[in-house]
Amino acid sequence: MNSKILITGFNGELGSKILDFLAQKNYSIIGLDLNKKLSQSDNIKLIQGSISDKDLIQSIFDNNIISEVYHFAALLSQTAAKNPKLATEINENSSINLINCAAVHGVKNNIKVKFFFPSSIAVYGPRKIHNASEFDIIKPTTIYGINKLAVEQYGSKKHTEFDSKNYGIDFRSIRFPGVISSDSIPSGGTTDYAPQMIHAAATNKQYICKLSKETLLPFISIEKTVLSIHQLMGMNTINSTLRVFNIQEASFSVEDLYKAIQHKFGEFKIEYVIDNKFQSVADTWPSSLNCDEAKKKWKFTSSEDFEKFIKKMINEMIKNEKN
């Protein structure tokens, strides 16, 4: 039997671009997702299903050789706050489910399975730290970001137990800064002010903007953000204890970006009308993201050069709204 790859919540911002990569490279996928969506390649089956049907995950590890799983199911930030209990099952339990089932699957199959994890920027706390690291003190303030770290610490315990074995599973976690794509417009996240924003200028209209002009947070491209993954799971070994890395191509404030975007569009207007829900949630998040274990254990690169960053965001935004 040929072993596939398994990606939850193909329907995602991350999960479909990552579906659509290794698709192109011919991978056999098996994607898992609340909604429905028509496959149109051979090697792809997909499956309408919750990432908290036990027996449907069980049955999928049961009826293939999964060699490697991408796990992108989740409720986001502010959706998740809004109902706290849905988002453990979702984001805590169901993904501890997750690894225990990969684990195993790998014990049985005598093969170390390669497990990924999107963590978050969310997992720290309760101040906001400039060039966090790491090792950095970590207090979430937010479900959403309990849950994140308390999967980041699960994962990282059963990847030790089977590390120096040659089944089981590999636990490899990448914690996010806030994602920009130029082809969707995410919502349900505290970060999503940037996509948001450029999208607003770029089709000619007023913004209303959630938190104060003040507020600084790191940012990564689609684009980038897909290499990476590529580039930390495509990596035999990850010859560290650590399996939790920070990435960011750039840190701006909600007022850098407007300049930005109004430097480029000259009549572009925005309206600050606080919501003290998101505001305190990106307060506690850091302003920006030390790399250097990134860089050291997997060769992640980073010009994080602010100007460039956004002018690239900008002008492929108006491209994709002029197709």
Given for the second form:
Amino acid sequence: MNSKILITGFNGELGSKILDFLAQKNYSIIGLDLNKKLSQSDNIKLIQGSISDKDLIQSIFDNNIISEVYHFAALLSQTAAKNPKLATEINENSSINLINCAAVHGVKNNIKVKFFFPSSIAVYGPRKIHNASEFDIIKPTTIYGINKLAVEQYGSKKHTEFDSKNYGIDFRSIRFPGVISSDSIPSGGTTDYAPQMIHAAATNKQYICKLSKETLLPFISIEKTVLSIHQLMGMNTINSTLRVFNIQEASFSVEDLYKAIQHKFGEFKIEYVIDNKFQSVADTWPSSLNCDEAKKKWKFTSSEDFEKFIKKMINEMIKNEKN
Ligand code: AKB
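Previous: the form predicted alone; requested now: the form predicted together with ligand AKB:
What follows is the whole complex; the chain from before opens it.
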């Protein structure tokens, strides 16, 4: 039987991009998502279902040889805060079940299953820190951050169990900052204001911002996100007991972003209507991430040039609006 790649949450911002990227490379893919999408290609089988359906997950592993898992099915921070029980069910319990299934699958088939988990800057807290490294003390205050941290720790522990073996699970994770994509406008997250603001400007609309102008957060483009996941998962082994890495491309305040957008769209207006549900979360997340470990262990690169980064994002968004 040919081995396959399992992608959960294939309709989401990251899942859909990874699905396209891997499909273009002709991998055999099984996708799982709550929502339907028709597969255009023979090498992709898409299944409609929930990540919390344990029988369904088990049957996917029973009926296929799964060599890699990309697990994107999740609730974002603001949606999680509104539904804490569901968040723990989906973001934590279902992720742990998936890790367990992958590890057992690896043992049964005598293979090492590579498992990718997208973590988040939400694991940090309770206070905003600058240049946050993987070794800083972290105490998340949100349910989203608590769930993400629990999965990071569980996956890393599972990885250690199989460290010296040729089978089991090889857990790899990235702590993502806000992700900016030119062709999708996310909702349900705390960092969504950045892509939403650029999109509003590109479509001649005013933007109502729920965060204060001083709020400083790290970001990355979707293109760099996809390449980084591919780079990390493409390594045969990562010579490190650290399994979760920080990456970012640029760190900027809401006002920095507004000014950069205004430079391009002189008419663009913003109104600040601070929402404490958003502000109180953003205030516990780091203003920037230290990426030294990713640079050392799997050669992550980033120019960290805000001007260049934001110019590229705005131009991509305009190009997309025109098409
Ligand atoms: C969110 O804002 O919830 C996400 C994240 C940083 O994890 N974009």
